[in-house]
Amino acid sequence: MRVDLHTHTRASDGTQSPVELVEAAAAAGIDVLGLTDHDTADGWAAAERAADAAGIALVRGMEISTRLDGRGVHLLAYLPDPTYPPLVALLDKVLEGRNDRVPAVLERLRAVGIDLTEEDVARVSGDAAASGRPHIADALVARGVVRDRDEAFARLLNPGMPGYVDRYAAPLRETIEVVTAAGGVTVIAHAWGRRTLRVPDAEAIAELADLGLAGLEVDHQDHDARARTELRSIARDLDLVVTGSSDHHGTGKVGHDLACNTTDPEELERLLALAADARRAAGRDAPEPLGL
């Protein structure tokens, strides 16, 4: 079995739609598909029905920006009631800092001499929850300015480079309380990836899975051999379910293709096991798997 929990489509800043984005797991051979989209669950009906209709199993989920002791850290939420009211207000806070960033990287990169519109952004991010960094390097990409994302990230748009403003997340430790509210699991996403610093730490990490925390994303394409290692140390002194994704984001992300990473079907099924005991303790309508 081919368990991939970690994907996005065009309801973030994937480059697929759902549908594509299922029909692309289909013919690259996996049986299970997680659906993380940024902050939003808009991506899920259309997904369900693709699902039914290529015969694979469906997680729906989403991946939260969160923050931690002033850090930021990516959050993937399993299986929570997306209609439970602290998770709308908290997400709907995270998508408006998103939203309100653009204007302002727009006006730094006007300080650089590259002017670009937010109708240019806007074209490029369709139907996406929010508006981001990756549809402001789309658009410099259909201007001419960059030739990928990768580009417009290292030269323009990272920490410390002309175009970058921090903006809102949500404090993590609330936001695994109240995913686990909303019937759901939390996973952090790639916890070593991208920097040096080790941040969570282990210790930090212990702290979070005694508020909840169910596992850590360790089979990731951001994490060296050495990385994988550690934290499947620390996965296993805490008990915590190891999960491997690929992250994709159809061409919006270069080597992350489908199920270049995969979970193990046993810490699957502890997720799961999880994911159920949390959906009846917090007695809400939170989904359940599909296919499964």
The other form holds:
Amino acid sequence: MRVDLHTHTRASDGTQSPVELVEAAAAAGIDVLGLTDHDTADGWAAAERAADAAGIALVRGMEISTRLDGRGVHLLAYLPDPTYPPLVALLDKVLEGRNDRVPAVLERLRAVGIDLTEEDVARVSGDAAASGRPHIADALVARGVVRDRDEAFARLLNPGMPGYVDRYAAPLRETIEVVTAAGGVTVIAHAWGRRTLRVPDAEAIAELADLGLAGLEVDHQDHDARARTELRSIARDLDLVVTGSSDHHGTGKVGHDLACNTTDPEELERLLALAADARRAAGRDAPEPLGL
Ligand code: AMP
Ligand code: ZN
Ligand code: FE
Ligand code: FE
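Having displayed the form predicted on its own, please output the structure of the form predicted together with adenosine monophosphate (AMP).
In what comes next, the whole complex appears, and the chain from above leads the way.
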């Protein structure tokens, strides 16, 4: 059984529609697909119909932009009730923060002689829940300023580059609590990313586990072999679920092909059992996995 629990569509900053993503996942031999657009459930409905038609299972989720001790942490939230008012409010604030940053980025780009308008960005964002840096990157590509997203980030949009502007992210601890109260489960995405500094460290992760964190995404393209080994051992010590995923963004992120990393079916089973517990404890009409 092939399980890929972290993917994006045009509902956030992927390049495929939810239907295209599901069809590509089926073609890639994926049996269980996790849909985890940034800070939104907008892609869920279309993906549900497509997964049913394609005969693959769907785990509905999202990847929430959070912050811990001043550092960005992406938190995967699986199967929360997306109508739970505190979750809606939390996501709205993140989406608003992302949108509100756009004029400041454009201003900074103008200062280095790059003239990009809000209309340019809106055109490539399409019906995404918010305009993020990848959309600004796409607008720069459309204008011929850079070749691709990678070059846009490396030259202009990464921290320390001329077009970088910080944005709001939700407090991590509070987000874990809100997702849990919404009947969902949480997994830290690419926990150590490309950082040389290994944060959050084992102690911080233990504290998050006490708050209800369910798992760690260990197998991810941004983790080298050593990071994976160390994270796996932290997860084992804390009895956290271990996941592996592609973090596929269509053509928007190089080296993240569907199923390039996968989740062990037994780990998926543990994650879904925790989600079922959370759903019952929350007493909310949280979504359930489809097709399993
Ligand atoms: P934002 O939340 O608007 O600041 O945008 C962050 C998003 O940019 C994340 O989802 C990343 O996946 C994406 N991203 C970061 N670096 C790159 C890159 N080099 N190429 C494509 N996408 C990137
Ligand atoms: Zn993304
Ligand atoms: Fe991420
Ligand atoms: Fe992601």
